[in-house]
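In structure tokens, the next block holds one chain alone, the form predicted on its own.
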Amino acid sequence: MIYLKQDFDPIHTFECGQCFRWNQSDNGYIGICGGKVCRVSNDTIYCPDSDNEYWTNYFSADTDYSEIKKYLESHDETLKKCIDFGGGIRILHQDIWETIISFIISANNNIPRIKKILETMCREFGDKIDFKYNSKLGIPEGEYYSFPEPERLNSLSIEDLACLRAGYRDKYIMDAAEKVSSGEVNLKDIPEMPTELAKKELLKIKGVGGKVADCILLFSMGRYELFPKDVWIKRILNQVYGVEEKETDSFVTEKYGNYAGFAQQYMYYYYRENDIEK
């Protein structure tokens, strides 16, 4: 078990739009990543001891969020209400391949549908996880599936993906699988690349634009200086801060610096759950 005593709330973390394979159950959230299964309830992560290191990194357990919040509040008083509201958000270190496909699917989509597409993909093309039921962990018995590797998806035809009901995104999924499998996009190199080069690498994949690339790097690589901008975020910046679209990048860099990704998550979660005028 792992304990996250401060600055963590499962609802804030799993419902803020950064991840899609966490589902609420009677006794917390059940999640799958990296071929592993765990349960999260309140401030406790229930997993086999052998997986402690994996989930400690996944939840960025060593990150001092109190210092991040102090920095953001000192640079933006307006953001304080957002931090107070969603103060339990932790930016996860997700698997980069899964994050690429998840955010390709997320474009012009809603969260329930994204989750359904991903779950179908894992059941149809992933591997059944050899998870041995342990009553102490409180993880329900059932079948759990890993995320399909790029080589597995690359072996399919676009017709095989019809069961996903992902629409035009099928061709983007196939393009990602082909480019990663062939090494044209080398996921092992990306962690060592400067952020701009890493983004350029991801932009080789069809269906990955600037916003999706920022999401991938923020939610899997911990590139906290990135501030993904969709229509909703641009509207917030304009209506709350009076920032025009052409001024966004300079405003974000000056205001939030290397903590821009945290600011974006607090901002997005607060204004998604509340009226933008509040």
The other form holds:
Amino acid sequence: MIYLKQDFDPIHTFECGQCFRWNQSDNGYIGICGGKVCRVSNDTIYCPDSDNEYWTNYFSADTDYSEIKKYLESHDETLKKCIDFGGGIRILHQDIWETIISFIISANNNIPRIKKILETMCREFGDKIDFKYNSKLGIPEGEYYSFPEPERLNSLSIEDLACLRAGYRDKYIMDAAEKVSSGEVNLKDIPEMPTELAKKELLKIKGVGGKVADCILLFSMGRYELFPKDVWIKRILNQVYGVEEKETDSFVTEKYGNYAGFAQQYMYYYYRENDIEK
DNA sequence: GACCAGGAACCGA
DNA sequence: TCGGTTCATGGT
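Since the one above is the form predicted on its own, can you give the form predicted together with the DNA too?
Let us now look at the entire complex, which starts with that chain.
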């Protein structure tokens, strides 16, 4: 088990749009990553002790958010209410491969459907996890599926993906599976690269453009200086801050610096849960 | 039935 | 480089 006493609320963290495979159950959120199952309720992460290190990294449990918040609030008065509202957001260190596929699917799509496509993908092509019921963890019995490895997806044909109802994105999924399993895109190298180079590497995959690459780097590798700009964020920057699309990069860099990714998440979550005109 | 969704590929200038 | 079009699918 892990305790996250400060700056953490599972609702904020799991509902802010960075992840798609955490689902609310009657006693908290159940999630699967790296072939491991865990439950999160309030400030506690319920997992086998042998997985503590994995989830500590996943939740970035050693990161001190007070300094981040202080910096952002002092640079942007308007952002204060967003931080007050979603102060329990933690930017996760998700699995790179899963994040690549998730955000390829996110293109021109909506969150409920993204979740549905990913869930079907795991149920159809992932492995059933050998989960031993443990009453202490409070994880309900059930069938849990891992995220399918690149090699597994690469062994399929594009027709096999039709059951996902992912539309035109199925060919992008196949391209990612092929390039990653062949080593043309080496996922082991990318975390070691400088951000610009890492981004360039990800852009080799069809279906990965600038915004999707930013999401992958921010939500799986902690590149907190990135600020993914989707339709919502563009709308917010325009309507709340009066910033035109062309000026966004300089606006963001000047205002949020190396903490831009956090600002983006607080903003995104707040204005999606509340009316944009306030 | 049009419009939208955590966009990107593709094309022509 | 830049702006417009098209791309499946499901929900509203």
